[in-house]
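What follows is a single chain, given as structure tokens, in the form predicted alone.
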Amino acid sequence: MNKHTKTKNDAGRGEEKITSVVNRRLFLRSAGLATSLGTIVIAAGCNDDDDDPMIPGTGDTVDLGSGDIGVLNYAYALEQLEAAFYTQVIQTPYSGMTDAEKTILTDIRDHEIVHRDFFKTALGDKAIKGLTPNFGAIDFTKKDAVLGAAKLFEDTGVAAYNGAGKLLKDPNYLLLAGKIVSVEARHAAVIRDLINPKSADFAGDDIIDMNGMDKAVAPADILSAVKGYVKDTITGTNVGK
């Protein structure tokens, strides 16, 4: 077996090892999810003392940790925020939401919940607690306000994954992060299309540079950008170190 083949196979086994931990929970999500935070069901196989990922935090300081664990907790924190946002969007649809819009936003909600639960399960006892969202500045009754916030969250999420990828040391984590960020980019594109249909804004100059590349933003800048949407103070000083 040559070196290239061995490395490729090792990466595949590593990914399989990571994902096997959460598969029993996540495959059930494809059939649909409850629309209420209080009625989301986690599949059987969890310990009785597992923390409920939807129990809110207390608004205090949360340290993401260091190394790859810090990067994964960073992603977990952002996925918590996105999952909570889209859950609220579907619980309280904005005025005039069409069936097509509801279908798209429900699909995004389901993806974000799967992402959130994936990171929580993969991290195990290294996972940060459930965060407390702060969406008081968003008027969920208005389409422009909701889609504007969605655009911010999705664009920020893509830039966050791009900026954090280089900090990961385990190539298996990098592979999984790459798969998730590609989904986040699809979300970002469809939200932009909902805001400005049939335009080129789905890949606008504000997010794509002259080389056709998405922005990559450092964790410190991302956490600063989203801090107004979470009550907890998130500390990511040692992420990736």
The other form holds:
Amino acid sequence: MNKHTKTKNDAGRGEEKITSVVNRRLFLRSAGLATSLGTIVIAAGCNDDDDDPMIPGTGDTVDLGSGDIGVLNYAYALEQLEAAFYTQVIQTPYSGMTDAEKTILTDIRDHEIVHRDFFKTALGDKAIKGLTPNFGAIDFTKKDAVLGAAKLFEDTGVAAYNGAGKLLKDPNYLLLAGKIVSVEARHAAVIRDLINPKSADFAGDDIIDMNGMDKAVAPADILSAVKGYVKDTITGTNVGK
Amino acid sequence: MDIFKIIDKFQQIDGDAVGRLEYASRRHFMNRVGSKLASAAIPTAFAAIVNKAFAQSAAAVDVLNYALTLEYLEDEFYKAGNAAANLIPASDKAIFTQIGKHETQHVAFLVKALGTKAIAKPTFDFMYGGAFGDVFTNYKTFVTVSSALEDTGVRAYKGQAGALIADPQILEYALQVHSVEARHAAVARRLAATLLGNPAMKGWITGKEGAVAAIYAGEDNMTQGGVNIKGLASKSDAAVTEAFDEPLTKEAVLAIAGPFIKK
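The structure above corresponds to the form predicted alone; please provide the structure of the form predicted together with its partner chain.
In what comes next, the whole complex appears, and the chain from above leads the way.
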């Protein structure tokens, strides 16, 4: 995988671009996020491919590990990205951020930091390293861009935890995942309500299926969807195995 | 009832159903070839699919019927609320229509999954023995009860996850419903906060904050994974308790829901 990273600026690049577009498209279809979230994800991909804010060599290959530890590291990776995102949102508020919005986004930032640090502590020496996020594609000065990205992260987080639950063998870890996923779902609903107040979007038909169910997405598809937002290359082939 | 219509519907939920049906039918046919009993093959195979897909263990059937009880309750509650004249203001109709739609879908899914094992719909008393006497005439009471039902639903599903660990597909379905209940809860809580004039009530649960105190016992827990995480990341108790939702046992949930159920 290191080789893969190093070839980013040479001939291997075209091939990687195609692969990542396909992966992204596959994820979007499977997660049903295409219509509402496609713009942001695709924009992230373009930035990644064209401007290459990922300086070759800064990104490491990070293996999440196997079994339950792999699942916990997977959650830890996602929480790291969320915590870093909201930290940036509060550090550089978008223009016109209301007090009410700031309170909500600060609350969410704190929850994600608590989740991140909880996993780090729980994993101890089995924890993956701190990841380097890549939010180059998100315009933090614009409300639409920030809330759109927040919606993507929260919906993705919910789908990720829902898809990872059955991979866990230890019921205590399953309960912990359950305690966190419903908080992510609360975030998703509130962010969606900020974007389109008092509409059905908080649990919209774009994300909830005809059985009234949220998404459940496998780690491989989630990792593929978020890879534009992290400089490191995350491998999760053995998560839950 | 047209068996193929049922199978078709079923296929929409369980993508593998036809494959299993074919397998089961073939085996049955091989055993019964030349026998008048061959015509009985399809219903038998269909029952086998239901059992295989959704009722792999007695524990799972119990959990699904428990979930069905709560979903019946929620579904009936929103049907009555959405139908009541002058209750839900036009500005909030879209929210409760969407929530009601999901509860109806949850009931339909569970009834289908359980088949003949599904419990009958109980008779409900949404006035909760008089405590919520104006629930369908006073919007404030309606939203209060809605937020309480949704938060209880979240706690109830969470409390059953461990019991489904041996039934991975059912566990996943339960998680997929669980997070939808949490989305509902967040929005209902925010409406309740405004109506009750309680800014301490947010979409997430700070300490034990909620419109009906009795159902939030234990939500202020700060021991996670066996470790007291008070002060983690230098965050406030508010943030630490908001970051984790807490489960309830079936007994605790049924004690809360009991007064809603007449029989």
